[in-house]
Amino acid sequence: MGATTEKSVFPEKISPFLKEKMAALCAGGGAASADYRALYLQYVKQAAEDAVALEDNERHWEANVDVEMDGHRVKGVERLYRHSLVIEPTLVCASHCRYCLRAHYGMFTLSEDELKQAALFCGSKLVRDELREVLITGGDPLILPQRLGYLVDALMKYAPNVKTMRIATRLLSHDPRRIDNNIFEIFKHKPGIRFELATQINHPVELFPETIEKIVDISALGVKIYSQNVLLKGVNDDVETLAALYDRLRELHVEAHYLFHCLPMKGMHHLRPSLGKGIELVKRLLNSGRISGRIKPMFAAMTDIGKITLYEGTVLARKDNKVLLQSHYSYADRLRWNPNWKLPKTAAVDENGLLRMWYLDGSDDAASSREIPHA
């Protein structure tokens, strides 16, 4: 597994470019207005997280989800699923989203030869038969357009199979300034590969003018854009605020996808709706009339063996504050897939030989996220 820092400090990190607009909400309408709050929470350090809570994990995946060729770990590559998997250029972004999932992870950037050897290892004969993608996320990999665009091309010289390739970025909002011809030069004159662009907007107010201008200039280079959402206490935990969110997105041309409960993590409490809210929101979302379904999201966990789907039949069981989910992920072709992965502690292998796992619940507390914050 990656190394991690001991008692690690996630430290506060903030664009100059979302710097000047909380400042702009802020004198515009208030430290306590909806959407200064809304970038306030998910991007300024506060107390709540050095709190005591049963979040304790250090990671997203409490399993080994590393890979070796030849004898050895290839480094920022991650398999999980039969037909794709992740690889992670490098762990720095513009600005720290405190409920990263990658939070505690020692902070690195591979180099070119490194790079190389992820690529090699997607086009070898170990994974080549059925690796059709791959998701290149970190860290913000636009953040690094020369090392990003070596490593797009590595994978076309090295491994053919690869048809599709999805960038991870927040860049959008983060500091869409930075997003020019030497990241637009990366998606052109790439036959037989398909380019998707996930990014993560969270509430209506992180579309600014000039995060929309770089979705429409790179919507018209052919890639598709969609959007990774997650359900934050106090950010969009209402269904006012995802239906404007979804609405808006899909005016943009821009999928929604999986919309994620709050991961278990240390430091995350005070952002964690509970599943049961999740659930009931994404219930009134979906079956109102609210939204296009066209552009309905899958609510989901991210968990230790992987994301599972919330919907009927899923949760089996609570225990104290957790809940038991079931997931349709084969034991047996999660260690054909990645012969290095060991069943995590919260999880079991029901009759079938399905994965099951022990989840913690959110909770609905009133808790720090409605503190006013400091303006």
The other form holds:
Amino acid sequence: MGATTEKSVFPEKISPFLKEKMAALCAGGGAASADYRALYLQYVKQAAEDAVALEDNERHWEANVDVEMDGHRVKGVERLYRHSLVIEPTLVCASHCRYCLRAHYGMFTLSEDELKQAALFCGSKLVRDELREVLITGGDPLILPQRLGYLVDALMKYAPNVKTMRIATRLLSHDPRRIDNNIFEIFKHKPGIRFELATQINHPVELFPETIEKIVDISALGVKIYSQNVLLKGVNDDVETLAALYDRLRELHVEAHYLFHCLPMKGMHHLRPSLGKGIELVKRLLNSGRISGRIKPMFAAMTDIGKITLYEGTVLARKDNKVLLQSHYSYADRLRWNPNWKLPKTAAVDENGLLRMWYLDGSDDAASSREIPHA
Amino acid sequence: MYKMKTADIFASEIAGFLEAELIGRDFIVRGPSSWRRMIDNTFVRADESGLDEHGFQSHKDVLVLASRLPVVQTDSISFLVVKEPHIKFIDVLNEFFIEFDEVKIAPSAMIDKSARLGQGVAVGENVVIGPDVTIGDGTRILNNVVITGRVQVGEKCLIKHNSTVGSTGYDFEVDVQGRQVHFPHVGKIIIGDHVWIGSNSSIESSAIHETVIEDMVKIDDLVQIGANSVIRAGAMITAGAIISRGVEIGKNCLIAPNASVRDSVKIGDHVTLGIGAVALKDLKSHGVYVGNPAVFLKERDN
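Please give the corresponding structure for the form predicted in complex with the partner chain, as opposed to the form predicted alone shown earlier.
Everything in the complex follows now, all chains and molecules, and the chain you saw is the first one.
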């Protein structure tokens, strides 16, 4: 999920639906209320974004994850793992999350022909023996239901090896009114395909009545919804908020997936807690009986070599504000899955052939995260 | 089949969809309007000939799709410069502001047990689908359509209200005693993918072999396609056209309203047959033909 329109400029974009909700929350509980702040900090552009310090990445991957077919790059397709790959039909979203990992990417939308090429690649001899699922993300693919439907049909036609299609969206909270029959039909009449909807609900306030209604509608179609959230300073970096969030998600049959450490993107210092705080929070959340064991998220960092689940043993060393993380990704596997892949300069291969990488930590400097929202 | 929906879309979303630079402010677009009757917070396609004269006074937050910028711009209007703005306008309308009906089979539809329907086939009220009929994935059949005989319909087709596909052909011989003998039509109809068949049209089954409608053919309302005819891919046959039996119409032809084609005539590829024209003999490819009988007027541009 993510979007932008111009390199290095990530304009504030808040859907009319979210604006209405924010106005109502501000009028009800005030600008200092936790609910209002949870939305404000996620969507309102802040001066702190211009105070670039350590978080200077313009991409979330340093490595190249593009793929090629017949000597040409397959636009909108990235591969990092064995069983799955990523297709991005569009980088457009209904709202801009300030910490978006694609905030500084160029903007594109795939044409039907380009979507067909992506599907052909998924069914090609290059990948079909191992590829079983695709993550359709962006951008928000649900804002373009015709294109998404075309892609799903093309995958079924040209890549029958793909059995699971995961679709990443924040439209459930950005503007659930746009989730209509055009989207429901995509999930129907597709025997043999498992659809999953990956959403991101970071705070209980984002479970608006309209959001819940669409969660119920989509779930009724047999689509499994899961939430992969982001740990954000001032939004959800406390046990009480996280416990309330996961309780509510469980009631709505939404599964927990990753709880991501906020990416080290440019200008995001004010939203990134430290890894240590994140690990501590998750320990308290998971080992305190506060939430059901059936809705436990995995705390993870998205790094230049892929996602790394975080626990104390993951952190091998610390230098300045960087931590060395151990993964169990094999360098040889990575090259086999994507021959174009190059070892990022932040990463190294250990004696067992596994990847480890230096990752920029966040901070627990409260002052930096507490820019007071105003009405 | 579908309806217009109101949605709050940022102009920048439309720009992103079209991969075009948004020239001007970003604002909310709630639907389409027309060049001559612009409405605030809508998108329009420019009348290129009047682009510099419009002025855009009294309009606010209108997104204009055009092939170039006007000489003078105003703050209240934003632009997307795109190729084929008339096509892009339709793309935007379809993607953001049209909601299709739920795909379902109406309870009053009568579908023979031996008929084979693909995934996601929509069947309207009172539709009859007979034995041996095959319907491809994603095809929509609207109310009162009758499909009988050995008919194969491709994927993602649309057959509009009241049309018949597979009715026996009008095929009589008269013997020396004046007895009218009907030639029974037991052949097939093969319809490709993405074919559109308008309302109240008739596709006759073939006598012995096949009546063929290839991929992407678009047939308007009130059209008759005679037995054993072959309509090649991408042809467009507009309202009131009569295509007699055994006719062959080439790829990407345009048959204008109320044109007629005599039995067994062959029309080449990329031919335009003008309004009300009557084709009595074969027509060569890439020509525009008009009149009764149809005669060559000029070469067709595309």
